[in-house]
Each structure stands twice: as structure tokens, then as C-alpha cells.
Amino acid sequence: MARYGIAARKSLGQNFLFDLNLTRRIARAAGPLATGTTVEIGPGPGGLTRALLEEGAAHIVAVERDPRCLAAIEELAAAYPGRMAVIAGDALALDPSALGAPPRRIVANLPYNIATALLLRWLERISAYESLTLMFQREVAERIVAAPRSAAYGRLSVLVQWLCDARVLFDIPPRAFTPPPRVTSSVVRLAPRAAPLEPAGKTFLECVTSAAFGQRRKMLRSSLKSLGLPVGPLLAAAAVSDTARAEELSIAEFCALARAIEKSAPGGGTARRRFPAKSRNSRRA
């Protein structure tokens, strides 16, 4: 970091791991690392780089912004010959799922001013991977695995559960880093589903749950009218009742929503554009 002039930058949400303890047992929470390609996003100076070349990643795609942790990348490429790609690029302009050989995995401690956003974004194409093992803010660790009826759960909880087995493996400390943070982080492994948990559209998916938990103190046959269409017959059709609030139902009933929603939507295929994937109720994911 000093020969780099390298000092985390707050604009770029970085907090810098580099307790070995730690970088190596989140390397082996990403499971077996031989074959195929693992995409590291932000890697800063390489600290969770290290710990994955040491438990046996045979080739890791790293992605970073940042000139000055580029060059203290690349000389850690040079290091292990043949084993490491690094791109210049900001991940949210970047398809991880296209980089290297599958089976692709993603590991990465994420810029928390970033994290939901990449995370959304990577569910697009979610089969493309084997795993994701991601650090996120407890908090929004917390939201990605809440259950109905808890404070948590939310809009994320929901696209997150409906298309991968989520946990959270275990927490790490604000001094762990540099510099500190203000708040606990959560490692996360995110396993792909071999099918989505139960059958929805996407789009219509996204926008239901945008309706309801944007107004999530209200009952849905208040919340949902945004959509513009009839609410009563979209709740009958779904088996939903019309006092309920959003965080009382299961994702399978948010699916059978959005079915009913899908089914209902004038168009046909022309829906997607009246039903947008966010909505102007939503405060979160």
C-alpha cells in the first residue's frame, strides 16, 4: 500500500481485509476453487486475492476501478503466472457471468455503496454461476435471508430466496479492517437454484414486491394499487388475503401474485413496459 500510495478512498467504499485468518476461511467458504474461474470484484491491494491463490484457485478474474490498486494487482499477477486475469473496469458497467471458464464462481468483499446494486444485477443471469460468497453490511446481510414476519424481510429477501439458497456463514468485525467501518460485516453464500422456488416472471416479480413493501405498513389492497389494475381480483386470483401486508407473505404467495398480475396485464408481451422493475413507491430493496 505505500509503495502504491494507496489509502482507501470513502468514495469508493473501500475498507481494506487483510487479516490472513480471515481472507483465507472466507476463501474456503467459496468451497473448492480447482477448477473453473473465480471472479473477484474489487480486490483493492489483494488481500482476499492471496487467500484465494493459496487455497488453490486455478484462475481468478479480477475486477477493479481503482488506478492505484491496479498496479498492486498486477504485480501480484505476475507473482502467479498464468493464474490471474485483472480487468480495469467499474462492476457495474461489467457481465461477470461472461469472464473466464464456468464453472464461475464470485467471491468478493463488496464496496457496501455498491453491494444490493451488484447483487440485483448478477440475479439477471444467476444460472451462469456456481456460487457467490459476497461480504455485505449486516444489515443488508440480514434483509437477504429474513424469513416472512420478521423486520427484515423485504424486496430482497424475496428476489434474492425465489432464485438461490441463502445464508449468512459468519460475521467479521469493524477493527478486522482498514480502516475500521461503523458497522459489522457478513460473509454470504448465495447458492443458484437448479429451478426459481416457485414459477413468476421476473418483471412482474419485481413489481409487485416494489408495490407492496414500498408501502409496506399498508394492507396490499391499499399498497398495490399502483399497479393500475384491479386489486381485489389480482388478490382473489392468488389466494392472497386483502388485509395482509407484504411482509406476511411467503414468496410463494408474492409469485402467485405476480402470476395473477402477469395474466391480468393487457399487452401480453407489451406488459413489461408498463410494469416497470422498480417502482416510484419503492424506498429499498
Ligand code: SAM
Second form
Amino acid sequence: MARYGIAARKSLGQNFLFDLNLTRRIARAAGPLATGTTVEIGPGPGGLTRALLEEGAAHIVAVERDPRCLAAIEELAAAYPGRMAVIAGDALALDPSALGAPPRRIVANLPYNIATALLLRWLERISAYESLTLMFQREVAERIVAAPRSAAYGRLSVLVQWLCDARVLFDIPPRAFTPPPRVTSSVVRLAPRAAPLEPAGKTFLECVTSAAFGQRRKMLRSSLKSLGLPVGPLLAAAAVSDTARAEELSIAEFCALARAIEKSAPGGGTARRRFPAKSRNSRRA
Ligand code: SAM
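Swap state to the form predicted together with S-adenosylmethionine (SAM) from the form predicted alone:
Starting with the chain above, the whole complex follows.
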């Protein structure tokens, strides 16, 4: 950082990690790295990148938005010839699912301001990845792995766990970073499932979880009214009690609701606007 005059920028979510024990631990958790491609989002000055290389990553594609970090990361690439490519750009505008040869894995100490948005995008083509080893602020990690009937259980838990096995591996305290963030961080490992937990159309699952958790304290017979469909028959078709609340439903029950909505959506006026034909068949699971 000193050599390249990099002062951390909050707007880019820059909290750098240089502790070799911790970066090695993350690199090992992401492994094995000897085949295919390791995509690192936001390498910054390259602390974690160095550990990935030392742990035997055969080929790294590093995507960094901050031009100030590129010289540092290019220096690292030069020290490991042929093992690393650097893409200067915005990870939000890039689909990593076709970068490099498979098996493909994503590893990142994510910029927390866009971490959830990035994860939701990567879920779109989750079958392109062998694993995702990602650092989030602890509260987000807890939401990702939360079980029904817990305070952290929500839309993110359902959408992630529907497609992935999700585990929190370990926490990292603020003092390990430069500069220290205000929150504790957690490393999460996501292993995409061979098939989604239950069949459901992604668009419908997104809509029903959004409506249900948008008013999580209300009973579903009330919160799901915003879908613009008769709620009673929907809940009956999915065998879900009409007095249930969002946080009581399993992922399988949300999938049953998504299927029931898909069946009834083509008939309804509001539903037709809400679920346009183009997206209706998107990602049938
Ligand atoms: N991997 C480094 C480490 O562990 O020390 C840096 C992690 S820091 C939390 C997040 C990194 O993501 C920063 O280098 C930042 O510049 C980069 N970043 C922020 N927004 C980005 C974006 N939209 N696309 C790509 N990289 C981004």
C-alpha cells in the first residue's frame, strides 16, 4: 500500500487483509485450487491473491475496479508468470461464469457495500461454479445460513440455500484488517447443489419471498395480498396454513408456493403484469 500510495477508500469497501495466517486459511478453505480457474473479486493490493498463489492456484482471474491497485496486482502477476490474469473493471457489470476454464470457483473478501448484490447475481448461473468462498460482514453471513424460525431467516436464506449448501467457516475480527471495519467478518463457503432443493421458477420464488418477508410479522394470508392473486387458494395449493408467517416456512414450502403462483399467474390481471411472460419461464428448476 505504501509503495503504490494506496489509501483505503470507504466508497470502494476497502478493508485490506494482509495477515498471512488468515489469508492462507481462506485460500485453503477455497481449495483445492490446482485445477481450473480461481476468480478473485476485488484483489486490492493482493494480500489474499498472494495466499491463493502460494496455496497452488493454477490460474487466477482477478477483477479489480480501483485503478490504483492495478500496478500492485500486476507486480504479483509478474512474479507468478502465466498463472494470473487481471481484469480492470466493475464486478457488478461482469459475469464471471465464463471466465477461464472450469472447474471455476470464486474467492473474495467482498466490498461489503455490494456483497449481497454480487452474490444474488452469481446465483443466476450458480452451476458454473464448483464453490464460492466469500467474506461477508457477520450479520449477512448469518442471514445466508439461517434456518426457519430464526430472526436472521429471510429472503437471502431461501434464495441461497435453495441452490447451495451454505456454511459459515470462521469469523475474522475487525483488528485483522487495514483499516479495521466497524463489524466482525465471516468467511462463508457455498457449494452449489447438483439440483435445486425443490423445483420452482426462480422469478416466482423471488416474488413470493419478497412479498412474504417484506411484511414478515404479518400472516401470509395478509402479506401475500400484494401478489395480486387470491391468497387462500394459493396457500391451500401449497399446503401452507393461512395463519403461518414468513419465518415459519421451510424452503420447500416457499417452493410449493412459487409453483402454485406460477400455475395461477397466467389467469390473473395483476399477476400478468407482475409476472411478465418473458420472465415467467426463466430458470425452471
Ligand atoms: N482482496 C483484498 C484483501 O483481502 O485485502 C481487498 C478486499 S477489499 C474488502 C474489497 C476490494 O474490492 C477492494 O480492492 C476494492 O477496490 C474492490 N472493489 C470494490 N468495488 C468493486 C467492484 N465493483 N468491482 C471490482 N472490485 C471492486
